[in-house]
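First, one chain by itself: the form predicted on its own, in structure tokens.
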Amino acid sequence: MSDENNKRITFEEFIKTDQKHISGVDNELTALLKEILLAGKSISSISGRAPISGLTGTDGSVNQHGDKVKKLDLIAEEEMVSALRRATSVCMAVSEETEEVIHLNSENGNYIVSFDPIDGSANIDTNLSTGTIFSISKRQSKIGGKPDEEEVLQTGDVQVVAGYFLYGPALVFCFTAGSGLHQFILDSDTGTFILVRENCKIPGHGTVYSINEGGVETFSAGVKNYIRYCQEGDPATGRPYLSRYCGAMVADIHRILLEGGIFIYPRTDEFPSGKVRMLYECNPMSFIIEEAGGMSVNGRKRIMEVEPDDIHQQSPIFIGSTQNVKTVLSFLENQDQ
């Protein structure tokens, strides 16, 4: 914590007093973030009771990505949408679970929010970590007119805030407003989020690589050879690296944020354009990692420079410590031509 006397700094106190790290966060945005915090606490609580509340398993439907929809996916989406309605400053939202743009509140809403209500929902039934990812951007058109749905298709560089909740042994909240990355943990006794790490920095190099190796035969030559590189012994570079993959992007990247390393979700034969969603997964996590000093690319260019043409556009992603990302890029540049 930043205070020399170990004073417990709440999120509300941080927002009020630490303006040097949250430039651009106005009253509307502060109110919006507080509503999102309430949604995160609610989703965490509902998730914890899911096994005894009959909320595990699927609801029998499939979303636009072909994924089986979990009951908690829909409940978490409802919690997030309710939070955004309460904030009154959001004109539109994009959710992984809804095919079309969600129109909210009045035409005076100043912000657009994209979110993944439950990241790693396949982990729900086995009581493993999940999360929620969100991205906030500012509306570009004139306030008071009908919002233009094309405005949601912005590059990651226009984000004003990105953040995530990690639902694990502790409820973690990380966010950036473009002036550093800050981590909070929920104090369950008081119901308040407490600052635990200010201006988080990812190590420049790490010895963890996170990838679903089950589809390795469908990976490109460059990715295959990089995995072999990670598995080779070389004390000078700390190899072989540790393979860690839990099936929730939030959990895997949170580990890498703290310990260093790289998270990879490449193109495959089944998903030639990649699988991770640009607006509510790639962009916010890239903003977060870059603010911590790391890198995020799609294999060819910086993720946050990519112009999306669909609200559910998918992409490959290579994200984490700068040295690790640069190394994998050297494999891709030399072997994926």
Ligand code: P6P
Second form
Amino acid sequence: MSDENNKRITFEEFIKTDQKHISGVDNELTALLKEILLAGKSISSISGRAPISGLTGTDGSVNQHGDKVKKLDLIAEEEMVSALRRATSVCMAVSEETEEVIHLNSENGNYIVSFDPIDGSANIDTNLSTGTIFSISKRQSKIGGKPDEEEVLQTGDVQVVAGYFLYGPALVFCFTAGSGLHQFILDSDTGTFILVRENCKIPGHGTVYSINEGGVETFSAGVKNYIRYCQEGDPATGRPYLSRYCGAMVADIHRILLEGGIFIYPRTDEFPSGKVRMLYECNPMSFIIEEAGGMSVNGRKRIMEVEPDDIHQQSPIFIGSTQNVKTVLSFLENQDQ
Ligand code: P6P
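Show the form predicted in complex with the ligand, please, the one above being the form predicted on its own.
Everything in the complex follows now, all chains and molecules, and the chain you saw is the first one.
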């Protein structure tokens, strides 16, 4: 993407001049986003060098979800928390890797940030794609006092910004501030993020379905029947669909954003409430996909209408092209979700 005289547009230029797509972003939020961009570049660089700097593998601990903590999980969390501290505008943060709410600039911070420092960290040691996902919302309480930790439990509809980094062959940065979804790529020669898609829209229908079919025996009847539907031959609807699943939802959903289709993580016996986390995975990815014209539901309602009651709450998620989500919902109706 470039402007009329073919000049490449950097993130800094886009956020400064292209107000029509980022009307809700003030100087304080711009400064916060710039610090988050620095963290994304740093996480990407550290991840890329992990095999030669001995940072692959686990650190020996298990997090509150029972997941083995990867060394890079903790380093990425440190990078994000440092960025939020530098920005000075964040009162509290929620990280997948920390059980409790993280207090930062409690007195004067205007924003709350929930983030997954490395989404798909199981992919790190096999050099497959991972990402960082973040969600920014405003504190409800007045600046000057200590905020109530309950304030982090807001619905996805009150997010002001959501974004992700995708650490793949290129470093991709996608974000929305509520006026469209915009995609940037890091130009490693200059260290700047260059706009490649402004107001990106997801196809209304796609032929990719993304789900860990290993759990199919414990899926609900509705989900099982939908998978069979995806696998049936029907040229008129592009079936059988393509099955694509890499173990990092940020990568699977990025593919679906560009090509269309659906990502599903349903309830299973192992994860009866679903596996994907509301505050720092479901909500930001749902904001992003809805801004691109797609849908994101938990099987019963929009993800972003769900009132979370725990900072690490999990949820089933059906997210992607509108037609694909509506079709899976028709299979879930009147059946066990
Ligand atoms: P499974 C990563 O841990 C994550 O939260 C998502 O990014 C990913 O889609 C999912 O879990 C993978 O889970 O059970 O298929 O390994």
